[in-house]
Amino acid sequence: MPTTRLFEVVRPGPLTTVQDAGRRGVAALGVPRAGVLDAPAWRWANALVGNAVDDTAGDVTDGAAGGRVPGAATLEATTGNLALRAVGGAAWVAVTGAPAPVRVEGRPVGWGAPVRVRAGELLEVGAVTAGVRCYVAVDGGFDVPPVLGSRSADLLAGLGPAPLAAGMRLPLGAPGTLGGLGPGSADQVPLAAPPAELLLRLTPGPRRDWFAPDSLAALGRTRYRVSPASNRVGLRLADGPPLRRRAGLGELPSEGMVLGAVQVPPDGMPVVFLADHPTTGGYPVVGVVPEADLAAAAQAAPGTPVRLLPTARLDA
């Protein structure tokens, strides 16, 4: 019987989680999607090690959800700084997303390229040099048990595997089982650099009439900054004029929330909902950021300037 391949966590980094494309079709249960924040970086990392990159592809059937697990699970490492030791066999590894130095047994190796890590060797991903999150993919994916159709860690709902901790052992899937073309087969298309200024399109939302017309009119000209309080739940904006509500409206009952919704709490500072966002909320939504723009939001470091660019008049 072949030895089980796994990686043992030597250094977990500040926040490293297992993520795939997330939980689809369970919002009615109050469960967020979760999943990777920077989908293009996740797809490229998986392609580099020969895993399937279709968001809906998977290698096992989860009986609880009745569907396929979406894509191969990777590690999402906030600011990098993790170290893993290969146990039980060799693996192909690729690191993408936020640029960071990568070493195997102390030797510098390529970022954004497939690298062979043999049994007993230590893989180290250093601190990111730009951006926020890097992605570590292995051939066969990280084979942690799926929950409700996904292997993703959901930090809001507490579902899926816990964030990495020293001594944790992460099993790997069998090589060649995820439908890819083999390590190194991905087209070498560079990812977008982490943004120096984050520009987010804003589709008018269902509760824009809750805000003062002059405040709405100024929104497209306002420059905010990414708050250090941002996390996988939401990109919190700071250092800009608050969006003022109309007088006398009170509070909303809770209503459904979608990925990219821009919710405005009583302090008037917008929050862009990301993968671990709640499925309901009671603060008004001024607009929605398209999913295609959210990968850049995942790589916007604290202090990055942010502008919300309405795609139509908000006060119409």
Contents of the next structure:
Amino acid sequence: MPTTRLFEVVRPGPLTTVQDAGRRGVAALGVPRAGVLDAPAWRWANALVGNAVDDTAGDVTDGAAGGRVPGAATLEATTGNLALRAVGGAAWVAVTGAPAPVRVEGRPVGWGAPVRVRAGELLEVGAVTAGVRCYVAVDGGFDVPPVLGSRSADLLAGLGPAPLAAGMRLPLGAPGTLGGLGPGSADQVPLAAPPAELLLRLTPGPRRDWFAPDSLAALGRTRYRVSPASNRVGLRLADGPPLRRRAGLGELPSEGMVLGAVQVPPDGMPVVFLADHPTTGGYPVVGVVPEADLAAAAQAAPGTPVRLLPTARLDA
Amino acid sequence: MSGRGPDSLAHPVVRPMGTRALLAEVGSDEQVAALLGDLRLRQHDGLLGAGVELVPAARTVLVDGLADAAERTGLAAWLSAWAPHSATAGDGPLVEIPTVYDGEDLGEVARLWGVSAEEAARRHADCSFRVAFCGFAPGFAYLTGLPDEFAVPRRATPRTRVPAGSVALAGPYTGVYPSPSPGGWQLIGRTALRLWDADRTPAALLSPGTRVRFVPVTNGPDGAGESK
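Return one more block: the form predicted in complex with the partner chain, after the form predicted on its own shown previously.
To see the whole picture, the full complex is given below, headed by that same chain.
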């Protein structure tokens, strides 16, 4: 019987959660999707340690419920600053997403590269030097119990594992069971540096006609900044002109929400919904940011300038 | 006029929600139930992808996860031509919720209805409910079935913590808090039934289409004891 491999949390960082591709098919029960905010960085980290990278084909069988779990779970570390000790066996580890110094037993090792951490050794991820969120993948994935088909922590609904805390023990899955090609087999993927200005395309939303035409027309030329109140629920925009509603429309009954929906509360400041967004909402959605643009949104630090660029359709 | 929904006899108004979702708006919660039922049938018959999510709400059904443009165009045409009809009555499973009618706001609700607290409880328990949609929190179901004239406003000041199992009213809806949370609904009673358990299958006892009855019980040792 093989020894159980695990990582013990020595320093949890300000907000570090376990995340995979999230929960699907449960929105009608009021359950948010959750899951990684920067999907390309998550895929890359998993590829570097030999975990399957396709978030549908690479499912892990969940023995308890017999269901399927979306992809290998990684850690999503907001601003980095965490330390983990390997227990029970060696592991391949890769850190991607926001660049940060990585050390094993104090020795600098590669960021964005597979790194071997032996039993008893301390892995440290320092403060991010740009961007917001680091992804820490291990071979076999973090094997916390799945909830409703996913290992993701959902901070809005309170589902899945709690954010990391000192002393917490995170079991690892068996190496080599996730269908990957083996550590180090991933092509080097150039990482888009966190943008100096975040440009988010805005495809049509259902309630565009709730907004004053001149206010909408000015949107593409309007600069906002990422608010420090942004979190896994939404990227909040601040420091720009409020989007004005047309008069006399009253209240909107709650309606279903999607990832990337740009909701505009009464104060007129847009909120771009991220993975932990509520499944329904009562504020009008002016447009939807396509999923491909949301990874950059997840890495935009507070204060980053943002523009929403109305786009009729997406080129394939 | 823009911003308005269709009247109760018209076809749905179909709006894009980005490039992968459609939002169909209908005239009543009965039509939401009927449209949701028909969309589920289409999904069951393979006419909609298994990964497509159907999210009903007060006057809309969201169809999300339409990755294929042709599928989206075809569905938009089908939705625009959908003819409103009555929801198939009595098709959902029935869940009975044993309820102690002793909520802190029962007196206020009774006053709004112009009856005694006992009569308010009786009237509520006499209604047949259906889950119109879920939202706000996992397993929080918006139940329709109260007559329109029994609609009540939310509390002026929301409570910072409402206990799990609280049975409450707001607007035309009845809800049962599946977990402790802040809330502004008027509390009329409580149940010991666990409506939400993420480790149970199904996790949610109440999902869209489920029929519900509240069964009055007296206060037992576990907080919601024997049937009257």
